[in-house]
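In the block that follows, a single chain appears as structure tokens, in the form predicted alone.
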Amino acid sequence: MEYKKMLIDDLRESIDTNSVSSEDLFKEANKLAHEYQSDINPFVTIIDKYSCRAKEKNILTGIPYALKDNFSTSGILTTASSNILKNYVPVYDATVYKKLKNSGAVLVGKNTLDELAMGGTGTTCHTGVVKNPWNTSRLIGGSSAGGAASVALGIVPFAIGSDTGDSVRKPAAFGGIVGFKPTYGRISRYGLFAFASSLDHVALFSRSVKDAAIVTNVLKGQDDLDMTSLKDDGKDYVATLNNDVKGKKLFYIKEACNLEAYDNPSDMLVNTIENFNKVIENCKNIGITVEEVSIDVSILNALYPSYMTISCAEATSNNSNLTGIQFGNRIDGDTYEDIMFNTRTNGFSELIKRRFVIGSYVLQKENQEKLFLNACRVRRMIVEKMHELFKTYDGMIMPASGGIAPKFGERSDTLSNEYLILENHLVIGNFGGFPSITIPSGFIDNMPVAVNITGDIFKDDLVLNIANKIEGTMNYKGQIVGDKNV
């Protein structure tokens, strides 16, 4: 089997079996990596030499990845794809990596994101675009930009992101492959550098649901450094998969999937939602029930903004270390507080200063009611209408997107009124910490298409167990760029 195209079970007997070493794995993923960096530029460092120094053997073992550049690796180039940290190297470890790296899993590279995480084009990278290798002139989208493309490409099996309010999922529906957001806490953050601590979730892709939660049983756990992980639920998410969901529930958003909720839904719109129904009508073929509900205009209407009122807020507050004092890329001044403004001013982009300036002004004391506060209600209402429909149903199932990746130019990082909720419920699973799912569900015009799921807190085993489920009536698992499978 071509290794492009091997997912993890497969890539674990071949080195078992001596089929391959994991060493001669590392030097093909290594390969591909170099081959695709000019075009797609998924890599902000790539990894020549080979490392593989496991303390404990598990089916990661000798297994090629990638981790997004917003995770702390001591020795290793880490810049969050920002200029003001393009020189940073830490000193030591995220939770996340040590793990993987005592797992004995093989680090091809660190990952391309749209600066500091924040964006979801994969257009603000400070090396640059990264384009999606289904279609080059259309974007991957972000902010985990790099992790989907190398996915995609089959560079690598599964690739480590983080997701803030759509950052894996939304690139991996671009990218015709597997994206997974555990519950809040699930895994460690530690050594991740945060955005908007309250909504930031360690995630990640692979091409598989069964690799999602082979590499979620190896990363969940309690962590002494991550005051918001969780204990360890003892559940094995691989051995629940195949769990029978005949009687399953799930629902989705009336106000967003009906196509008599638009006055003039364009052609791709009606194909998403032809998709999207094929989708439910394997969802029922297995046993499961969907069913629409309706959820107040005003407060999906409010998703997209109270989350740029909350990140943003939380970002200024986090990012607030990087001045070029402490580390950094230092801009010279006559003062510190020139070095501060120098190094500032030239080390961020337009669109995070842009961020910075909103987080600061719904900060201060005169429009914290007004507008942080009011953003935080949105969320509770948010949360706690989730809270209550989960009662009912086991999960909601919607489409990942309005469409496909737009191309570079159709989309920027303001408010558009066009397909709003559609665009911007997967935030829903950031605000509630909910545990969500999206998986490939289809092409249209040669370009990928997915569903997402996402269920109640803690029920990461059942989440899994559906999308296992549902992707096993379609024919999309393991797909790699060129797969055709319309």
Given for the second form:
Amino acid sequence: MEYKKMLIDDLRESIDTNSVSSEDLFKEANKLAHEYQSDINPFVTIIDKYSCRAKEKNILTGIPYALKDNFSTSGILTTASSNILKNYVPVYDATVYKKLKNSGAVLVGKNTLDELAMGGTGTTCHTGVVKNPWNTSRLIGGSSAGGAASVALGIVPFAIGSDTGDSVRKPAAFGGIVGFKPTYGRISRYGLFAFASSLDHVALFSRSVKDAAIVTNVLKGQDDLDMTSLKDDGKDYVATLNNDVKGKKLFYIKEACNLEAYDNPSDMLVNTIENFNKVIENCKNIGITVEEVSIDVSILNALYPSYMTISCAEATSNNSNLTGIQFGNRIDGDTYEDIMFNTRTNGFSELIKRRFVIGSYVLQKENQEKLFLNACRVRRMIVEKMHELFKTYDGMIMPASGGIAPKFGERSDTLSNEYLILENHLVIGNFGGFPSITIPSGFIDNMPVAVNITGDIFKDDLVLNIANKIEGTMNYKGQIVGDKNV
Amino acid sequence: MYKVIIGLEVHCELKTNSKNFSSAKNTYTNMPNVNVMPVDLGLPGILPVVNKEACKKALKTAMALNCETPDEIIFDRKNYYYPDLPKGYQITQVTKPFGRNGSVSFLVNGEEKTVLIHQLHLEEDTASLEHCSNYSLIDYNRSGIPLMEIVTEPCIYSADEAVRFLETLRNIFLYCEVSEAKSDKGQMRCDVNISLMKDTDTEFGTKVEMKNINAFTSVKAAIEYEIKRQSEILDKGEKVIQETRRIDEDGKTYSMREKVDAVDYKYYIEPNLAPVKLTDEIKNKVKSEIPELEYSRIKRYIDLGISVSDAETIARDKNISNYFDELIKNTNDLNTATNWLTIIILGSLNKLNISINELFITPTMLANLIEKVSNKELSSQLAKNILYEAMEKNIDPMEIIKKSNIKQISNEDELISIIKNIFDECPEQVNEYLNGNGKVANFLVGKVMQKTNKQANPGTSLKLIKEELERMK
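Write the structure block of the form predicted together with its partner chain for the protein whose form predicted alone appears above.
Let us now look at the entire complex, which starts with that chain.
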């Protein structure tokens, strides 16, 4: 039996029946991590020493996992894949890490990310690019690039990432795995290096909806150290996974999913929509109603610029602690200003500096009203629209992206108009703090594609339930790279 | 002569168990970097958790300063880089400060003065820096301590007014128990903005800012020095430079830097702290915890007929004032109560180096003693001696009176029998009285006092002597 193909339930059973030890699972994971590291680059740090000290045993006790390298892990190097933190060893534990440690989940490594979690390509990490294991000429997406690769490769059954715009749900799509971002505040952010606090979510990768529910069950709950964390809803997300979905209603946005909305749709787009329509058919087969809804295209077109404006503004402030004064990779200078200036000039890549400049610019007194506050208004408008739709619908279903993972160099941060909405609608989930999940829905050109389901806030259980049922209509549950579903 | 315009920005560290946004202790210590949590160091991933007590105290102070209060608590980020600011931004309040448009009244040389409060907000203190020869040290103990900033309108016109305002403000902090407000520990410090203008001018003169002055005496010295310095500049027809100055130990001010264009702090709402509604219920509860404040008490005492200076002395300290209020509830002799408190009690507190709450003599004990004097049961001198002894030995004055058998004989039958004995011993004086020399009654009272070791009630004795003698006429 290859453990790398197993889901959490089976691993649990294997451990409990002594057919494998937790340490053996760790050793296999560690071996795979080293094996793939040079080709794919999923890790900044691979842990070579087995450590499992469960304070309270639960379903994750003894199960290997990986953590994005922007979660504070005391005593373990945490770089956020940035030169400015390349030697930073934290002194405290993120709440998520602490919970997993107390559960006895076994950390296999710290995953590579786009520098400071800013970026969606997995190409801006200080230790090099992360490649898509399905096809190494393509990127895996980001920012949680290493986590997506580790789970897609079967190194670990689940990995913790962070999702500010789509940083888990997009790479999950490109990696053919599940990516789940619960309601804002469901999981404590304490210890997650802040990118844009009002948009940042702890999110996770797994290879089944059920595993996503299992991990969320362990991670959720109020944290005294995060005032935005939600009181535990007391729900067992696994228990309701198989609830009947007959009569549930989903919608998709016409302006993004209906080919008639495009002048000259590319083959890729046509194939993507075709894949999406197949999933819609599957939904209907299990009794879910799916309807087409129209949303003002000017709001939809404003999603990406508004996201950039808000996230850059918050990012420039959140990362102002990186000066080399307290910690980090200090570059000396004659005055404190010189030290800060040299440290930051040397420590950040050009892309990051560009975002900081944008963030600073939009917050300036003379620009704030027109740029930052208007972006906040767009955010409020789309969130209000979604709240209104969620009165009628149980969720929104959309293709997770406009196509398969791009090739390196194929595109940059700027996007073609064709994909403007389809590539960026996932930020709606961050704008409103909505629970949102990406599940694999097939392949185009031997590369995975996926759909995303987003529901109303607090309804994590319903989103997981619907996603689980839709997953059941397809054959991609538990798939890892190399499986012949293609 | 020029008209002086002063505005103050007062910073006050709030007294709370923990810091404003972390669970690190909020205590003063000389040992650097011991009261520090990851939040206070601005480490990656930290999140602020707001201190409820600090919010309550800021709100309480805002109400004590008669401010308008907001409908919800919101914090903002003030973004700037400095080595004492670990996060690279300070969490403060701009959008909805705890207080706006308040006012404080007080007496300056007996005249009422009202200072308008522009705003009161809650923020976090920075770390403290120590500059050495070619390096600097950072102490994060202060980083994140809840700091209240109070900004006045430019409506203060002299050093005296400024100092009296600061004293009044400090006493409000102490009365409301929001801060220890010790300036030597930097718990209360202020920035002074000062400009001079001619009486005929319609616009304010150039503003000079003096930063971080701790002691009130230094505030006075700095203002007086600046008035002199700026007057001399204007006298020469020259212009005052807009700048930031510091005050040195010699009482002179020195230029730190010329003011460049205002810094853009790129304020925006702190996303990690969701707004909290401030209901009327919360506001009323906080308001009900504000005691009667100093100025109200001063006015009340003056209305009672107490002198301005005594009223100010008593009301300066809430505990002394409370003691006094309790005292005058139990005695009608306001004059003696005032004198004894301000002179004997306060003097002894200084000597014994204790606070009034540590004083053994309760207001009731003191009132009982004062009553003995006003009833003429005890002479004032004797009573004072008893009071000093009582304070020294920590015993109830009444115990002293009882033990040394100093008890007043007021029983009329007992007194009459003593008086009759005296009449027998002094037939000449009795005759003198019967012949119309009324004054001789006092001599007879003296005899009674002599005979009773001064324990006879002199008033009752006189009355009885007169009655007996009249009957004999």
